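A single chain, nothing else alongside it, follows as structure tokens in the form predicted on its own.
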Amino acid sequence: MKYRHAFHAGNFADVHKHITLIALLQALARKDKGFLLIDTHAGRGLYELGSAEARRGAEASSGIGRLAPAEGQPPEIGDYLRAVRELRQEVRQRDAYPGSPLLATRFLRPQDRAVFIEAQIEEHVALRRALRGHERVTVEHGDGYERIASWLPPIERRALVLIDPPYEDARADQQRCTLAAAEALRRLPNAVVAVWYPIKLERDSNRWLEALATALGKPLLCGELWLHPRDSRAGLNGSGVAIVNAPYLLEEGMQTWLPAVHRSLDVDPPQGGWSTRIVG
């Protein structure tokens, strides 16, 4: 696998992942019972912007580097850039930005638990050192898809999936999103799984999504945001996640938040848009 999220971190597809992840987070919290994170392409949590990576690209620049606290913001959006403004602070870091584990641990509360997994051993490696001395959280080595089995139903009997793959091999990722679905519902069958996926090609994004549907055998919340047209060839359009048991009032947030976002990205000038949907 070649993939390395670094050319990538906090663009807008990052971003629309992070407040959405933070919005399920707050969601369950709602309820005082604890709760299970299982995320399944980790990454290495914590980046740096200001790397050659990142600079290749300047993909941040259209993302985080576009959003800024501003009066009337929706909270999710105030959530998100205030814990990644409090993590600059504690890493001593002005350009430093967090990935999926690192943002979520701000928003587990002691009875809550997390396990981040990741495939790759430097990658690996990296999620460790930045998440050392974080309690109730566990970092593995191995195959996200494979250790979802292994880690559901919890004790809690409540948790929330997040399945994030690279789509290096969109055809096999989907695939093995779908099979790894099923097994935690199957596992855990009120689990909220979220899976994010691209948009390249809108067609082929909503045929899979309604593959899987059916496969599932339940409805999708997909909450969607993109910056060019979604049957262009530009590469990657858009970001979408697609949710399973959506929490109570998850959609009406998002329709507060995600049009916000949209004005703070999409401009030079806008093509993009925003959308929630249920699908199956």
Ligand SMILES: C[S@@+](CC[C@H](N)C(=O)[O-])C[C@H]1O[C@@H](n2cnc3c(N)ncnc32)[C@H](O)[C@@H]1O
Second form
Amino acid sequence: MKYRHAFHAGNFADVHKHITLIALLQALARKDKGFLLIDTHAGRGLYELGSAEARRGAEASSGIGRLAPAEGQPPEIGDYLRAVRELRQEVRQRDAYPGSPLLATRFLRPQDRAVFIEAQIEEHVALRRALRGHERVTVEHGDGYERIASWLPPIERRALVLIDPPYEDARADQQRCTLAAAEALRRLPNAVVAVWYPIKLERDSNRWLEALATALGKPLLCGELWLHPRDSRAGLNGSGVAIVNAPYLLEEGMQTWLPAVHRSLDVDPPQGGWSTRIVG
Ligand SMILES: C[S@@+](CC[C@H](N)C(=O)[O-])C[C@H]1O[C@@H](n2cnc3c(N)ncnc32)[C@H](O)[C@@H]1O
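Same protein, different condition: the form predicted on its own was shown, now please give the form predicted together with this ligand.
Every chain and every other molecule in the complex is listed next, the one we just looked at coming first.
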């Protein structure tokens, strides 16, 4: 596996995925009962936007680098920016960027638990270091797709499963995502399952989303943000998160914060867009 998330940390897809993750965690926290977060592809947890890897593609400059606190901003964006700012103060690094584990742990309550799984040993070791001292958190070295079965159903009977693969081999990750999401729902039918996916050619991602919804037998709430036309061959045109068992009012929230994120991140003249829709 060649994929290193350090090259992409803080890019527009991370911004989109991480605000969605925060909105999901906050929605689950509306009930007192605790839940289990399973982050199947956790990464190293803490990134340096000034590192050689991050500077190579300068992807953060068109992501987190374009988003600033503003009056009247939707709370999801404010909460995300506050979490990034507080992390930077804690680690005393102005260019630090939190991956999904370091962001998520900021939104967990004492009654919640989390497991973060990472397959690459160097990334796993770095993540273990970054999460040292966190309680109610397990860090595993392994295959995130396979580990789902060991963690579900949890004693809390509530879970959020985040599946965020690299899609280096897109078809293989799509197939494994489908099987893993199906297994999660078989073990815990009310699990909230969120699958991140790249939008390169729109018709390909749409075809897969239809197949995923059919295989799961459940509708997907898909939130998408794109910065390049979705049928161009620019590379990563857009970012999507497909959510099964989406919490109440999540889509309404997206319809407020997604256009605000889009306005901040899109180039001039705008080429991108945003959408929420139900597939299946
Ligand atoms: C897109 S990155 C994850 C980013 C992270 N979720 C975040 O938002 O900060 C994908 C990660 O999955 C890891 N990975 C790839 N295949 C895996 C597998 N089968 N199980 C667990 N981790 C895997 C990669 O090493 C990489 O660190």
